[in-house]
Amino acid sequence: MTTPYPHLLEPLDLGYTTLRNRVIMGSMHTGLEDRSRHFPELAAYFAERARGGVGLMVTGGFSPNMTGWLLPFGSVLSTHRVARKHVQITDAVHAEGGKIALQILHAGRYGYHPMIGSASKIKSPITPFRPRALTTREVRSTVDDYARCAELAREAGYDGVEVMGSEGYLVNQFLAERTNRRTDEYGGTAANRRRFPVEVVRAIRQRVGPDFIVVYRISLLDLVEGGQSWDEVVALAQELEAAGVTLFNTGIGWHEARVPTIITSVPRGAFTWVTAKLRAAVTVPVAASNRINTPDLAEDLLARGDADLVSMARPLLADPDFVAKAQQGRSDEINTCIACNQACLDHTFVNQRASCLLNPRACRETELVLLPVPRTRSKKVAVVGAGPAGLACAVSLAGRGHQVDLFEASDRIGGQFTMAARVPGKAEFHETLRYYRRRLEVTGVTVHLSTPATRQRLREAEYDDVVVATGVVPRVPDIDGVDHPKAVSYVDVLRGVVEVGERVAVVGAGGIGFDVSRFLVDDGADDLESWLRHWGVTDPAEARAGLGDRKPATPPRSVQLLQRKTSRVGAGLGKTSGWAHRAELRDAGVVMTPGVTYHRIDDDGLHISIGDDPAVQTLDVDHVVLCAGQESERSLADALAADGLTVHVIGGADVAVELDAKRAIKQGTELAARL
């Protein structure tokens, strides 16, 4: 069968086994790994992706011993009893024709418990606990623990293991001068620092034999001061290959690095050029990773020889059928990951179960089930509003077999998602709208654009249920002069209705305020080279760890971002992306001020006072952009309920919290599963 993705879908012969294509599902800790009672759910999660055609999946990290726990009593594989419990996972994957490897991850100083150990006694900036330095004897014992964990993984039916050697975990801590100040045989010279990972791989290979996949997740760019040089990375890779590595997966940046590597503002395939450098230095297959989210991008990088495989984690949360759709010529139906992190990594880093903003079934496959309904039970349903909540509900209902009419007052779908897509670094949001447009066609939803759903029309059509997803309207703050020509709504700014001047004050520093500020200071450059210059990412052969001088562009406007709250500006942003959004605005010279009292807006600008200081100062600005929150638009829902119709209110119409697409899509999907 001909395919537009011949390289991506080509099998990979590893000698003793064959991967059915070049797609690896990269490791992502979901929270289901930590307790064996969740293994049935974990089995269903992986089985769905195996059924979707992935070549090789890698589990979330399992520690080889207690010292390496990520969390107290977290995921660990160190006994035969636990190995037996894993069999349900591997059996489920193999029943669907897939292959799966268990990731062995020792957290080192990244562990969130008091028993952590590392190469040296140097505290991590992202955990409160200071590690103790492992003794030489403990290091050797840890090598044995890795090998035993791999042996147990084979006993449990896994097709291989992945040694987590990147992102700043224990193996990385041994490799970098930043965290390795040892004076024994595991420290000092670069050769000594890489002794630990080489011994780990050698011990694993000796224990599991020649016919077992051993993946090593290698850090190509540490992106931290005191990280590895390129020569050290290459020397490590070549020694690991000699020690028995089957293939290399790649990692970019430590968790403490101040360079974003996976959020939506990172250009697609931003680091594949580094993978190509490694591939030229080794003979075993190499997988590219980070911000690869479409089959077209994956095919291109494989075709030009940047890598032998692609590793994607979040894209397979968003769409478990990614590979199957590419293979069947249905790539336009792929629910493309937008790298928002809101339901996956942001959940993981606060000890919540991971999922996906776009696919709330991810990691909930056994509880959020969209079963088809018999024709005799099919309902006639109206969905009012084509924002994220309404779209998710409409396509899910129609996919189950209900007859669905979708009403949208504007001439396009998307609601406020269309505005978010205009923010620099959020162009991926267009992919979500593309996906929903196609799903509306595939599932047979009848779409009525430029058609307000009136109370009379809905009542006369005799719908069994009406879903109101009418969203939000901007809140108008109580500021004297808010109707002055200088005062403009964020809606008009993002939609291009208003041409904003060179000096701007933004009122409200929630997610919308940050997005608007980023929109206003954008210089228009969206190429990879500009992004690399901004963040100081450079060729690791020229600068250790790939960390060079940052060279942000000059912004076209002067912006002040203000909030009433006295807390840090941006404190409510995402756990794993908020720091980068704040850094981008600081780089653009945006002044972020908390504790602001707004007095009035007039010809002179915005009059404010700050904190306890009663003095009023005037900000001489051309425009004041109002980002002071939203209010639910639910007047239609109240009227329909008064008429006795069965009404369900979802999304912003239910709760007006920022532009919370995660909650909206989840709520819409869950409602569709119930009706």
Ligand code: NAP
The other form holds:
Amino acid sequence: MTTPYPHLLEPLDLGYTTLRNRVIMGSMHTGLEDRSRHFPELAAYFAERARGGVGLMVTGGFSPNMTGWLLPFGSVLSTHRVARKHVQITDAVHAEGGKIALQILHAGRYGYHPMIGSASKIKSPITPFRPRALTTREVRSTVDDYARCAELAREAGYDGVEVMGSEGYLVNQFLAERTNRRTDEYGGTAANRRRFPVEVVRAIRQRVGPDFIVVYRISLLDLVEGGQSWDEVVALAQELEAAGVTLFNTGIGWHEARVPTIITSVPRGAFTWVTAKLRAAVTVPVAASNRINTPDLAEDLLARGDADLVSMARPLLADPDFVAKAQQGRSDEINTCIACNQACLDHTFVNQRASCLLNPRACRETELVLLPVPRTRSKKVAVVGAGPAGLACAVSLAGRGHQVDLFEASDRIGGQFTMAARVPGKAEFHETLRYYRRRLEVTGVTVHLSTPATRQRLREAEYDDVVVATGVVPRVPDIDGVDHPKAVSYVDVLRGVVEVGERVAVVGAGGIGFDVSRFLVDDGADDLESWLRHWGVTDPAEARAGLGDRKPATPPRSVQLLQRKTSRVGAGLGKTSGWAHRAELRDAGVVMTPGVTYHRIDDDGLHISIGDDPAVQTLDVDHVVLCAGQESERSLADALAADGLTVHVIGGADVAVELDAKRAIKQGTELAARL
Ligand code: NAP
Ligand code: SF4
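How about the form predicted together with this ligand, since we already have the form predicted alone?
Let's see the whole complex now, leading with the same chain.
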């Protein structure tokens, strides 16, 4: 059979076992790992992805002991009793023909509990607890705990383990001068600093025997001051290989690094060049990771020889059938991860169960089930509005076997997504639109574009149910002079309807105020070189930890981003991405001002006062872009309900406050599961 993905789909023979293709599902903490009562759900989650054809999956992190917990009573594997509970996970995966490795993750100073221990007594900038320095004896017993954890993983039926050696967790804390100030044999010289991970891998290999996969996730770019040099990384990799590593997975950046490594604005495949450097220095297979989200990109980097495998975590959360679809020539049906982090990592970091903005079934496989309906129970349903809520509902309903008419007043699907896709660094939204376009065809939804669904039409067609997903309209704030030609809506700015001047004020600093500011200061460069230069990411052979000087481009406009609240501007943005959005705007010279009172817009610009100071100042700007949130568009819903139709209101039409695509898609899918 010919396939466009010969490298991606090629099996990998490891001697004692064969991976069916080159796709690793990278580790991702879902929140289901922490309590064994959730293991049935975890088993269903992995089984679905094994069924979808992934070569090797890696679990979220399990600590080898209590000191290494991520959270109090977090996931740990240190007893036979717990190992027995894992069997349901490994059995479920094997029944689907998959393979799975358990990730061993000791959080070190990243743990959120008072018992944390690290190489030295140095607090991390992103966690509240100060670790104690592990004694030499404790380091040795921690090595033993890793080996025991691996042995228990084998007993539980896992095909291997992955040692988490990146992202700034304990292993990294031993490796880097930044966090290791020890004076015993585990500190000081680079050879001493790598003693801990090398002993860990050697002990694991001795305990599990030769026919068990040992993956090591190696930090290729620490991206923090005092991180490892490239020579140190290579020496580590070579010693680890000699100690028994089966394959290397790539890790980029510690969690405390101030360089984004996985969000949407990071160019696709931004770090495969570093994996290629490692591949040239070792003989075992290596996997590339970070911002690899399509089979074409994966195929290209494998064909180029940058890596032997690709590791993807979020793309398989978004679409469990990623590999199967690539195999079956259906890659245009893949629901491509847009790297937003909104429902996965942002949840994990606030201790909520992970899911996916695009796939609300992720980690809820047993709860949110879209069962097929028999032909006799198939309903005739109208969905009004082809934004995220309406699209998700329509394709889910039709996928179950209902007969669906989708009405959209404009000439294209997507709603607010079509605008998001115009924001620099958010081009991934085009993939979501492509996915829905294809899914509408595959599921047989009848799409009526440029067709406002009137009350009369809906009544006459005798639908069993009408789903109203008419979305939102931008809020026009009550500011004197808001109808002045200088005041423009974000919609017109993003759609290119207005030619925006060089000096701009943005009213409202929610997600859209940030997006619009980013749009306005963009210099048009979207290539990898420019991105690396902006963030100062450098060849690690030239600068320790790959961290060079940041050289942001000169922005084409000066922008002032304003809000009435007195809280920090951007405080409501996502936990894992907000800091990067703020940094991007700061780099572009955007002035962010909280506590603003708006007085007037006129020929002179925008008149405001700030905080308790009554003095009114004038921002001499060419344009004032209104990004003041939205209001629900639900006039149709109210009229239909008055006519006695069975009406369901979802998405922004239901609640506009803080509307986001995550809630819209979830609500649309959940409704479709119920009807
Ligand atoms: P939003 O997040 O609700 O923000 C609206 C902004 O307008 C706030 O800063 C608010 O701050 C201001 N505002 C509200 N009423 C106002 C009024 N009457 N006069 C002046 N200012 C007013 O809405 P959004 O920015 O339109 O975003 C909509 C949704 O899309 C949000 O859920 C957002 O999270 C999501 N989104 C997310 C991203 C992302 O990157 N994650 C990107 C884009 C959009 P003050 O009241 O303090 O002035
Ligand atoms: Fe990808 Fe966003 Fe889904 Fe996370 S929530 S898997 S980043 S699409």
